[in-house]
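Presented as structure tokens, the chain that follows is alone, the form predicted alone.
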Amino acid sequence: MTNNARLREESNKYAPGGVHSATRNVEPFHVFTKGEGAYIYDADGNKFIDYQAAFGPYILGHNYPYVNNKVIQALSTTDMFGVGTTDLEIEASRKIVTHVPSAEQVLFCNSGSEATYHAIRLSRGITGRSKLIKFQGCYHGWHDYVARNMLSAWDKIGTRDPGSAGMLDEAIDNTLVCTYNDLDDVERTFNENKGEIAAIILEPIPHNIGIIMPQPGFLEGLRELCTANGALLIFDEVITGFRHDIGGYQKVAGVTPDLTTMGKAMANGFPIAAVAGKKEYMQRFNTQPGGDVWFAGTYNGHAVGTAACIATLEMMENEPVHEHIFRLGERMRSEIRGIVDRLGIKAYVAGFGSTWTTYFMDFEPKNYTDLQHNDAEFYVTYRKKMIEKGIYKMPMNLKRNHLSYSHTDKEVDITLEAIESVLKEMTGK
């Protein structure tokens, strides 16, 4: 028995299903051991070229020393103290305030599920107002607001599709879907609902399936609908902040949310999330004497994570991170249709900066919906056999790969002639 079968094995006796977040447990099964750099190693000593980046934070690489020892540092003099604040926190929040264009206040928190129920839970507040504007097939966390619509069956689009048992209706229905890119739809939405929606949230670019990029005009329309309807406008950056730039991909895009949250890239693996926003939004949390929205958690603002987030923006405003990052990844982008074309596969290679995903049909999807082109079995099969050749994506169906500061053009060159290889192996050209 290999050390990661008789691991998966001891692991299954004390969780359930071996693994303690359910999109962990894929076929096949590792146990990792190691993480440096642009690789990560498994319990039977294989190495892999890691793109996978565990949904996203490593945006610098798998334990990187600068944020390592930042944080090593902070925790020789502090950890927490659940009373006042921290030098750490200040310096961590302007940095935010001083790089995000939403950000006029930040508070910190421990994960995006909790920055986005934080979010909802304050345009409720501010609003008044029980309903929900969110996009078929965008992700924001586990909770009963907006566990539905996600990953849903082909059939479900469109219908009413619960993320999980134990779901409160009251929070189901009080969350409205609509197709993303489709300003029709969600105009429509609005004047069927008619002083009734507090928000909408979306991630401005969808990777949870990927990456659907907004059309033109999209974010802008989404951004004059809700002034118009007095609705707030919630980007959830979680995946997008700090990644695509310092200060999320809202500067990108030139629009500007009224509540931003973040998380992931902010500390390069290290635990903390964010809600951040206007001010006079932001001051409704009852951390503000007088506020009467509930915030409060006995880990927000730990040293650990504060630290490393300090530390990966410092990184990001003295060294050419993103220049980096986003050369290597138009050039795998680039490279990819290359080998694609060559073959005469049906293939459309998406991306934004450092992240792309090859979906194997033969246009630009634009929404969900449109994702159901995409030849899943293909596309998960191409993983699983680029896991065999040591290039670690993950293999599940509409899953983004992410780049980081330490992966270099020899793991680039080295991934390129994997892809070319595994897919001249499934097609037999």
Ligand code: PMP
The other form holds:
Amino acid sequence: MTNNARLREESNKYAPGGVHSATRNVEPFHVFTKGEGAYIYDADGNKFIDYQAAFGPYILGHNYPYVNNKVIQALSTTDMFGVGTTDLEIEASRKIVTHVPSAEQVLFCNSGSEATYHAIRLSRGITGRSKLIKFQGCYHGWHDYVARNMLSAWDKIGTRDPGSAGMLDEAIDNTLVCTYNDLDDVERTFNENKGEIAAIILEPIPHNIGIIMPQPGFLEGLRELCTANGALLIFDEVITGFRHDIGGYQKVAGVTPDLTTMGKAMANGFPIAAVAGKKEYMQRFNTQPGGDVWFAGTYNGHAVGTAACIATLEMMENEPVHEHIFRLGERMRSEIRGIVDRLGIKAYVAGFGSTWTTYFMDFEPKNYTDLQHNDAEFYVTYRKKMIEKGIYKMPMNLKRNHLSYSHTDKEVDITLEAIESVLKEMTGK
Ligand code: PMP
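Next up, can you give the form predicted in complex with the ligand of this protein, since the form predicted alone came first?
Below: every chain and molecule of the assembly, starting with the one above.
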């Protein structure tokens, strides 16, 4: 029995399914023991080039020394105090407010789900309205406000599709679902729910279904519709934030939301997230005397997360992090396009910056419904064969790959060679 299999059995005894988050129980199953730079290692000594990046946080690479050292240094003096603030919270906040256009003020929490929960509750507190618009296929966390119509089965698109048993009916029914890149659909939804919609929440690039690019005018149109209807625009930049620009995708797009949620790449793998936005809105949180929207958390602003955030943003300020990962991303996408063209494979290579996704379909998908044309079975075999070649990709169909500052042209060369060889084998060409 392999170590992976033995430890999996052991884990199954103690945790349901042997894993501690949905979507981790995937085949082939690995017990990971080490991460370093662009590589991860399992309990049987297998080594992989990692593009999963733990679902996105690793923008500098695993166990990045500059970040780890700052965390260790911070822990030798600061841990948690429970009242007041720390120099780490102040410095991390200052950096976010400096770089992210919509962030006039910021508050820290521990996960992306907490951040989206707080942003939505704040939008309801401000507007006195209950309803929320989200888009089919976008993911914003596990809580009742947003856990509906995520990666729905194809026959559930356009229907009421709760993501979990145990959700409150009222929460599900107050979340309206629109089609991404379809402004008419959003406008119609506003008109049918006049004066009732508190906010729109969206991933400005829906990375939870790969890389669907907002079509020209879509984000601008949402901005206008929100302003015209007195609703707040919330960009969930938990994946896009800091990965696509130190100012988030809002900086790239030139569209400023009212509220922004952040996480993942903001601290290169350490647990911290944030909600940020216009000062007049943020002042409604009860962290401000007289504030009436409840915001609290024992571990909020912990030294580990804030120190890691400061170090990660310092790296982006002082080194050509984005230049490097964008160049590798461009190279990866254009060479994969060359490979699929040469082999005559029906594929659309999507991407932005450090990310890419190969959809096995012959046109650019603009929304979740379009992804029905993607050959999921082909992807699953492709991924399995890539893992056998030492290239670790996202465990689910329709997800994206991430490059980090630790990846170099050498890893890209190895990956491209593996892609070509696997696709040749699969197509018999
Ligand atoms: N928003 C987005 C866009 C996400 O991708 C995720 C996590 N994948 C979340 C929110 C939730 O974050 P967390 O898992 O840290 O709660």
